[in-house]
Each structure stands twice: as structure tokens, then as C-alpha cells.
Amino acid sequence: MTGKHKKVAYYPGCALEGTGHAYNRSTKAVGKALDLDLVELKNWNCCGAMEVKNIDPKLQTYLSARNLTIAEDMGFDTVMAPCNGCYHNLKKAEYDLANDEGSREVTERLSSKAGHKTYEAGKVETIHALDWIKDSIGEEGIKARVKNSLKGLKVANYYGCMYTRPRHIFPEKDKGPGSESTLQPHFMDDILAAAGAENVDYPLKTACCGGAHTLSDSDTSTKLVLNLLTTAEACGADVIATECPTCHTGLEMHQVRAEKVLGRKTSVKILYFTQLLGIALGLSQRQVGVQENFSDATDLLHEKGLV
């Protein structure tokens, strides 16, 4: 822990501000409560996680870089991007900065174009949620200020596929103890554990939901997520904690869709690992978003003792 990420420019992207707004009131919420600043970045725009780099990945790359821009002009050298596809396209555009001499020169063209200067590289580091949590607070401190210990409640956490994949782009993973590992995550389970959670062994941490592929092949999605949430049954989870709007929608959507599809009933409930994080922390499920979940939680929130 070394509190350098105390105070950060945050990145929410398209996602939390529509359906994954439960993650954006969420992640907000456990901020104030932990005294962490998040500064919003002013006039950001789309990352282009979906559409845009199927049709130009050099495109994308700029929509990112002009983000890292603007938090650099707002006199930050660290933004902390909650969406595993956000997080995962500012380390991307890190990157391709740094290694590549197109993305360069796309970027540099479109940015002259825009009225703005250029993005250098390693001028503003990437974070996610859990290391701004992870970085800022650490376990100890989560357990000195936890309220309400989510002990009794059983959770298998899930990373999706985007959060350690691919390496090369994540070169502060896998540095050793302490660091986060792009094979077995740890972050998530830490934090949970310190907010006095039982994590369960859970072996689909980093496969796929199939979010990219709902819209075009929904049978695939469905079929993948089936598994993601029999697999967390299995492990006697009463909770799969998400750390991704495009993951968790998918969970909650896919699980109705095994139902009515496939016939397949699964009851694991769908929540957010601040959502979880904030509840221990004495914030009301309202506070977090929990009625904005489309898998109702309620019942198991109250069965733990938890609201």
C-alpha cells in the first residue's frame, strides 16, 4: 500500500452512465466512504471498446489517447478506469504509443486535426478499480473500517477475460508478491476477504461471459454465462462479484435467458464488488445501487443479515 492513488482522475466511460450506472453510484459511494478523491475527467469521450476497433484499431487507439490527454491537462499522472474494456483500451493506447509507429502517427494526425496536442507515452498510468482500492486503502485498512463484515456470505469473484488479457499490455502484473497476477487474480478476493467475505474457489475467474458476442450470437453468450454461474452453484457461491458493466450485465441478462431458453434455473445472485465493499462499509443498498440490479438481491441481503 502507498496511497499514491489517494487522489485520481476518473474515467467512467459510456457504460456506467448507462447500464452499469449501479457500478458508477457504487464506486462513488465506497470513494467518499473510504475519503478517496475521484476527479472526473472533463469532456472525455467513448474508448471505442466495441465497434471501433473492429472496423480501426489505430482509431481507437486516439479515442483513448485523447482521454489520457485530458487527464494529463488536468494535472493528473494517474486515471482509474472501473470498466474492464475502458481500463483494458487506455492500457492498449499506452502501448500502442510506446511500440507502435502507425498508432503514432494516426494519433498524432487526428489529435492536429481535433485542436489538441498529442498523448506521449507513459505520461499517465492506467489503474483499475481494484488498485486504486487495493492501492490507496490495502486489506488492514479495509478491515479497521468495516461496519457491517459480510462474514457468512459465500462469493466466488469474477475478473472476466479482459482484465488480464493480454499480458504484454499489463507490465505492473505478475512483478511478484504483492502485485497483481494476470494468471490468478487476487485483487478482488483480497478486498472481499478483508470486508470479511468467504471466497470460494472459484476456477472461471478469467473466462469469458461472451459480451462482446450478445448482440450477434446470443445463443454463444448464453450458453457460456450458463456455465460461468452453474460453475459458481457448484462452488456453493451465494454471490458472484463482478468488476465489469459489460460482464455483469451480461450475467444478469444471460441468467433470465437460461431460463426461459434453456430451461436452466440458476439462483446465484449478481453484484458488484463495490456494491459488496460498500455494504460492509455501512452504506445502504439504495446507497449502492442495489435496486438497480437486475438480479435482485434483497432477499439474500436480508437472509445474511447484511441490510
Given for the second form:
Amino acid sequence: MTGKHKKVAYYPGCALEGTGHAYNRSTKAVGKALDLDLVELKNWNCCGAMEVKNIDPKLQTYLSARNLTIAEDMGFDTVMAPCNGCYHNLKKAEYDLANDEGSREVTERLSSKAGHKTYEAGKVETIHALDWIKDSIGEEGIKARVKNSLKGLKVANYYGCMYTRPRHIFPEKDKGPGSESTLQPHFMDDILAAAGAENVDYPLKTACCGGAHTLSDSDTSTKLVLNLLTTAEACGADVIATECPTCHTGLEMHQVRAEKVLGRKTSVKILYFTQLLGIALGLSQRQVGVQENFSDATDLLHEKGLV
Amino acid sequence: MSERIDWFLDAPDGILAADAPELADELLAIGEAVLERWLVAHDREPTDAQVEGFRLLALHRQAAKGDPSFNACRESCRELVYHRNLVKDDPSAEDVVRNLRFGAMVARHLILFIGGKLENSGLGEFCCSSRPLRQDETAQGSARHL
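Can you now output the form predicted together with its partner chain? The one shown was the form predicted on its own.
Now the full complex is given, and it begins with the chain already shown.
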């Protein structure tokens, strides 16, 4: 599987330019360290997550389709989206356009109004940052490039829910050996293990963190996150590795809130998997944006001899 | 139920190991009880059917019908079954206590998720995201906005 995706169109999405800035920084830094080319989509727009999707799913399909059209116009057949929400929405747009006549009609109408061609399903493949690294470099490639092994660092890999759900919009998964699994995802485990980390067996890797309800129902989100944190600690993890800015922000914010509101302090750190991989590749804390996280992992990284 | 989960997490290894198969079944029963409460709260009679040999999975399927956001706890249910099976398959295995505790942690997440959904039915909608794929009213929303 290695060798694919050496040069891909990059769709950071809104979160990576805001709360997920450290993910943006570390993804770009890892790409550079691995000699992979990321070419950001020109004039990209919101993928239609959250409000748009809930109010008007066909408009969301169009918004995501427009991003795919831009990638096609730029000469790419692959878009890489590190955010689970963006990745999910681009995949869902592909599904809708391939399976729903109504979505096709709306996309055609809005594309015409906007003055660009209508995106046709199947022209561009959407991949996640995990696919990008796994397929382009592979575990052996990572092992060969590790300068600062994560050996001794115990990691709970948290994939969140959107990376695998709903199953039917990810036809490339669950294809057996070598493919990603929706029920037991393992690409992040594979990548970080190749970087030397010790992955703990974490039974809540796809459990809901209540991320979408962090404002409307903070107490529930805090309880769900606290359970994710305490379970990771009970599994022996030093760190929860994330691959989604919504999950990451939710875990960090509610870790603080759990301590303040529920009086329950947890010490597990939260880092993007790209930050951990970047450190393993010899990048500095600053280059992967560790200082931008709420969850201050500096002491842990020092303790493990990683910085 | 939460207190019982705490007991699983705090009990000495020897106590858990001694009754591992029964305790594994108890965790599954806790999961069923949680889903039953959800269904009863929504005026539905909990099914006694089984899916893949488990009532818990049948109850989950029943609860998710018409409410796709419920699928956000699908893997938690399956994970609970998985840990129960590990314990029952070999009650004398070295890691039997660990599997019981993992099962308890998953059960706790299920309790929290369902509890959250009882207070806020939208919980799980963002991640599940299949609502727009399955419900007609959202299609009508498009016409309204375009």
C-alpha cells in the first residue's frame, strides 16, 4: 500500500485554522519531514458541518462538492482532510451524489448559480490524515525515519465516532487485511507503534465524547469525556492521541471542566497523533505546536526523554 | 448501576476472578437494563429478541430504529459483548480481571451516554450524522432554503 498519496490536495477546514491550529501546524510539519507534498485547496469553503448539515443536508452536500470541484480543477484526484468532521462530510457528499438524485439536482443548481462546473461523484477521493501517512509512508517507512523513538510512551488511541460512522460512506474500509476497520480502527495504532509508542488496549476508542453538545449540554459532555480520560488512565495510558480537532478540543476543555465542576483531576495528556509522530521524526515541540495545546504535555515529554 | 460499576473497578482482583463468568453476565445485564430504561422512557416495550445471540444488541437495534443518533453507542454495546465473551470463553485466563474491568468501563460509558440522551435527545447526532440520510423531513428543508 505504500507509495500512494505522495502529493495530495489539502483541505484543512475551519477547525484547523482555529481551535485545531496545532493539528494544522503538526500535519504540515510531519508532511514536510516525510517529504510529502500538501497543496492547500484554493479558496476552499466550510464543508457544512454542524449547523448547515442539520438544517439543510443538501446544501451541505453542495458545499462539500464545491471543495471537491476545486481539487479536481487543481488537477488532483485525492483530497486529504485531517479533521474527522470534514473528512466525514466530504465522504458523505460523495455518497449522496452517487446515490441521491435530489442531492445531485441541488448541487447542479447551486453550482450553476455560483458559476462553476458541477462536481461528479467519483472524480476525487477523500482520505484522512491517517490514510495519507499510512498509505504514503507505511510502518516500515516510519520506522526508518524515526530519530526520537516514542519508546516508553503509553498511548491510548482515540478515533472518535465520525471516523468510522456511518459505515456505508466509507466503502474502502472493512476490506480485510491492510484496510482500515470501522469496528476496530487501527491505523493510528499502527502509525504510532511504528514510531515506537506502546499502544494500550483502549476499549473506548470510538465512543462518543459528546463533542457536538459541548455548549448546549456541557454537563453530559464533561461526564462522557471524564470517563474517556479515567478509562485511558485505568488502561495505563500516559497520553490520549487524537485525530480530530473536535474530539481534541472537547477532551482538553472538559478535562479542565471536570476538575473545576466535578472535582475530578485526571493527569493523562492529550496530543494530536501528528504531534507525537512529529516528535518521533525529530521535530521540536514548537514545530508541532505542543505549546498550543491546553493539556500541557511538556513535563511528560521531558520525563520520557522526548524533548 | 453506577455504584455497581464503581464496585467492579474497585473490587480486589481475587473477588472478581472468583466469579468472573457471573460478573461478566451481570455487566451485560446492566447494559440491557440501561437500554430498557431508554425504551420504556419512550413508551416502547423492550424486546426479548436476540441479535447475533445477544439481547443487548437486539435492544440497541430496537432503540436505534427511527433515531439514528442512537448508533453513537453501537460500538459500546458491541464492546460490552466482546469483553463478556472474552471472560466467558476462558474464565481462568490470566487477563480475566482486566477484561471484566474494561467491560465495566464500557458499561459506564453506555450509562453516561444513555443518561445524556434522556436529558438531551440530540446527543450523538453530530457523530452519527445519518439522520439526514434517513429522514425525509430534512429533504424538505432543502426546498425551503433554495
